[in-house]
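What follows is a single chain, given as structure tokens, in the form predicted on its own.
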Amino acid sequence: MKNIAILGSTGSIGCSTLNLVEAYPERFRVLTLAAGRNLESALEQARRWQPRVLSLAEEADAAQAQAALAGAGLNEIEVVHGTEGSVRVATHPDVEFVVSAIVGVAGLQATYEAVRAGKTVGLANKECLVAAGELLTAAARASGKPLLPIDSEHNAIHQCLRGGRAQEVEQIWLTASGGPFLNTPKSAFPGITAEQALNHPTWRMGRRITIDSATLMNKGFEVIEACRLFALPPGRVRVIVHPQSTIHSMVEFVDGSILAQFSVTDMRLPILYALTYPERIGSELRFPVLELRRLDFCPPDLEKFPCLALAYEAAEAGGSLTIALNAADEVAVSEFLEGTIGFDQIPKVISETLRETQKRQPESIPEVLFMDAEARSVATSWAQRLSRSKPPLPRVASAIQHGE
């Protein structure tokens, strides 16, 4: 039996976790979680999995759950709130396994402490890796236990590597689908909505990483995941469109050899792969091997879609300048599902905010925070500044929420 911590339990990656615990009743326990600002689900989640320590963003929420929990029984449930709160729930001692998925750097210490902590972690947070991943990897090697990728495309690349050492791999090929705007003009950028950029045309995810998958932001921070998590540099990680999202990610070697992996387009799979390894365990996610007709494949545009240029520029540089590619990036995708922006301004916020960084390596999470409040700051400046040019856009309610 599995202890298990989850960081961003009501979210999308959260509760496919909690549906594989569901289904594996003998093999894993859900100890701890952090469920951000859904009080509501919190609260279902917490009557349902009975949880050691319950982790909300805000005060008045945990106390507002403490009180419910109390009326229903359940008095022996702490809860708890906050950065504080959410480490709690990382580093709780009979904690094993740590799925980190809250959004964003408001997972980064909590994460960052269960790593120090010696806790196996699954990461479904690509920021914690672009800001801090030289941090993380050191204390990850540091306590001898793996950093284990949740993220499809890593998930995919973990798998592979397994056929061969590292000495062997000559370079990576991540492959995206393209978003929704692969075969639109970029001259209809600018009239693009939220609603039409939330439409992605295989997966379904949280806001943010919707947005990304649509610039293809999304994978330049998944560029500098497969950097840092497979010691590579950014010449030796490749991108590829492929819009059927069959294959997952493929590893080429030095021969001339590529695995690929591919399977059901169902996150449940990386984490049951995350959670159980190196064990391998039957599933009924099954991929349909007989309907598969066709595989596409072409060179991502560039021009069209500028964040993934901009992701290997900080990819190279690493430090402050993948900190604030980060943050800037969270800004212009939140202003843009407020509707302050256009779509096609999310990567001129971002461009800007990187030319005002300051080269720095940061050494330690609390510089790492520093300096993504610095680039938030920036990056919040050169949005305001952008949006008095263009008329107010249709707004998206509820945009990127702590735990989505």
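We call the rigid core whatever largest set of C-alpha positions still superposes within 1.5 Å between the two forms. Bear in mind that the values here come from a model prediction, so they are computed numbers and not experimental data. Residue numbers count along the first chain shown, from 1. What changes on going to the form predicted together with another copy of the chain:
In a rigid-core overlay of the protein, residue 344 has its C-alpha displaced by at least 2 Å between the two forms. Residue 185 shows a C-alpha shift of 2 Å or greater between the two forms [criterion: core-superposed Cα displacement of 2 Å]. Core-aligned CA deviation for residue 333 between the two forms: 2 Å or greater.
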Second form
There are 2 protein chains.
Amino acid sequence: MKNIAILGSTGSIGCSTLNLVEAYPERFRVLTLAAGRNLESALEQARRWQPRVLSLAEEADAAQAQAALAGAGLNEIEVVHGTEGSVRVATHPDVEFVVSAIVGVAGLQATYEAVRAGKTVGLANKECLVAAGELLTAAARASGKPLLPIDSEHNAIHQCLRGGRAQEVEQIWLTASGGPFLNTPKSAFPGITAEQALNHPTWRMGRRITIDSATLMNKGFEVIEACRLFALPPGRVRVIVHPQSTIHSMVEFVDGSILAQFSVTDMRLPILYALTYPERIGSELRFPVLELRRLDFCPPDLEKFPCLALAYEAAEAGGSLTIALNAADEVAVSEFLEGTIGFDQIPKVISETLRETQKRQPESIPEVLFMDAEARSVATSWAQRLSRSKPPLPRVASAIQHGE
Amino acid sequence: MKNIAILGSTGSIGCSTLNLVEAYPERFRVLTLAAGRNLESALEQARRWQPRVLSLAEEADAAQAQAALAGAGLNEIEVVHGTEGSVRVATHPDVEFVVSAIVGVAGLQATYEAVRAGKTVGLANKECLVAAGELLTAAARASGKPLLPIDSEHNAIHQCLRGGRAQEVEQIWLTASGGPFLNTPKSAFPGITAEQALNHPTWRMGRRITIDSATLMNKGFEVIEACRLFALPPGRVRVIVHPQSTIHSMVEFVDGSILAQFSVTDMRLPILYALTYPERIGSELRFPVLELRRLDFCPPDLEKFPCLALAYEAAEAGGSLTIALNAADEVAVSEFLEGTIGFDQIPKVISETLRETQKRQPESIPEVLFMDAEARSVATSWAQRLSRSKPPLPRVASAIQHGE
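Switch over from the form predicted on its own to the form predicted together with another copy of the chain, please.
The next block holds the full complex; its first chain is the one shown before.
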């Protein structure tokens, strides 16, 4: 029986994790839960799973939750809130495994403390590795417990790496769907609308990650995550476009052998892998191999997708530069979705922010958060400045639809 | 430094192995060599590698070789011959690794004795597992040393299996190129000529294995080999057609994850893997991942390729039935190449031979050889009987060329 803490329990990864706990009640027990601002879902989960600790983002929600749970006779549930609350959830002495799935920098402190407390951590939060990767991996090395990736690409790499020793890895290959604009000419990029960019070909995801997939910045973040998770320099973390996203990623060994992993596109699979590692247990998540028909591949076009090149640049520098990359991208994507800047101006906001960011190495999570805030402010002012040069939309939009 | 014996040194696998010894002189040393009837090549190899023992198939060749080597001042090389000679090569006390690459049943005794003598064996000889698999794997279990497959499919499986434990394997998937008649209608099969069947789309190989690839019997043999090598029932060794032969094979785990292996199509890669296992060492045999374009897959058509179904049938029964399968196929292919029977009659010869074979379990290699000889005689008489119903060739041959 494994005692689990879920950071981000009401999100998609949190719900998938609870679905697995439900499917394997003899293996996993929900010990603590950290939800965000969705009070109703959090209360429902608390009633169903009766965790020892429930944390909410806001103090007012926590007070309301406490009253509601007391009314349902569940007074033993300790209700907490904020960063301190999620740290309590992550470091509870009886917790063995922490699912880190709070979106954004809000999950950093709790994840870091979980690693420092010697918990095995399953990582679904991108910022943990992009913004605080050096701190987190150093803490994991010190604790001796693994950081297990809960996303299809890094989970695939983790699986393929079992085919050899660390020093036998030549390079790793992250596959990228290429996003909705893989075959759109670069000249049509200024006219891309939010609606078009939100239409991802293979995965249904949140708004920011969907735009990040369209710019290939998401793949850039994954390059940085891979560098940190697997202790490889950026030059040995490569990207190949694979529109079907069937193969999740690959590892190339020094002898020339390449191992690739694939499976159904269901997040429960990497979560289950992390929860049971180093074991594998049976699941109903079967890929119908005999229905395999065609897989396509092509090299990524860095001219068309400069965000990927920017991510490699930031990966080489590390520290404050990867923090700025993440912060500036979040700002740029949000400004694009609000119509302030054009799709083609997203990389411009990021590159200008990187240019203005001094190279430093954060020594603590508060320092990470400080650098993050600094970069956000730089990015916001760049977005404002660029908004004046944004082209009129309707005219170019029609060119895209026939632009392949 | 690893001391190597090569059984079948003048064949393609033998030469590739020597090429690797040449490339990694600090790692491997040729200790003993067993060649066949190619005296000239054997002498050249003996002069170059100065093995402790050289074996030739024929006594007369051995005598000639001894004289020639003595003339070259290489009297210390012990020259032997026949089955006894190849056993001497395989079991020399200083040998650590035996490459088993003698074609046909001639390699059985030496390979079996190598395993019994506690050598690590790299298997390239198909008959070892198809005809004597139960004996060989039992001996390997007793010795505690691994049997390492030296062919692209099983080597791929061996690599992918590292991604989990034996009890975590759901099934394995062997990829098949589909051969030159993948898209030829079954109605055109009676008119297929030897020339057409010898034209394999991806690999350059010997004549028998090329025909076996065209009938999919080669894949059937690989199913049997996989069952024995990896201790799986035939129902858990599946086949999928993959015309490019890029992915060499795959392993599906119980959790739904699938690992696939690919690499350049160069036999030196699986040989190197086996020679260095459990290590991997650097090689120049690099697959250009960025040049990946398109991979196709489809299920195998057992109606069109009954040999594959016959192999599953023999695999279920084991023992004398897999011996008969191999023997009857060798006879049928040779009769097809000589024009005695048609392409479509190959499975008929085999199925009739299986029908006449009593199910028995051989207890020794001589028993295997006896059952093999019995089956050959049955198959030969069936081929003679069928030759009378062979259709005239030229008329149908032209139909094939436009038959896709």
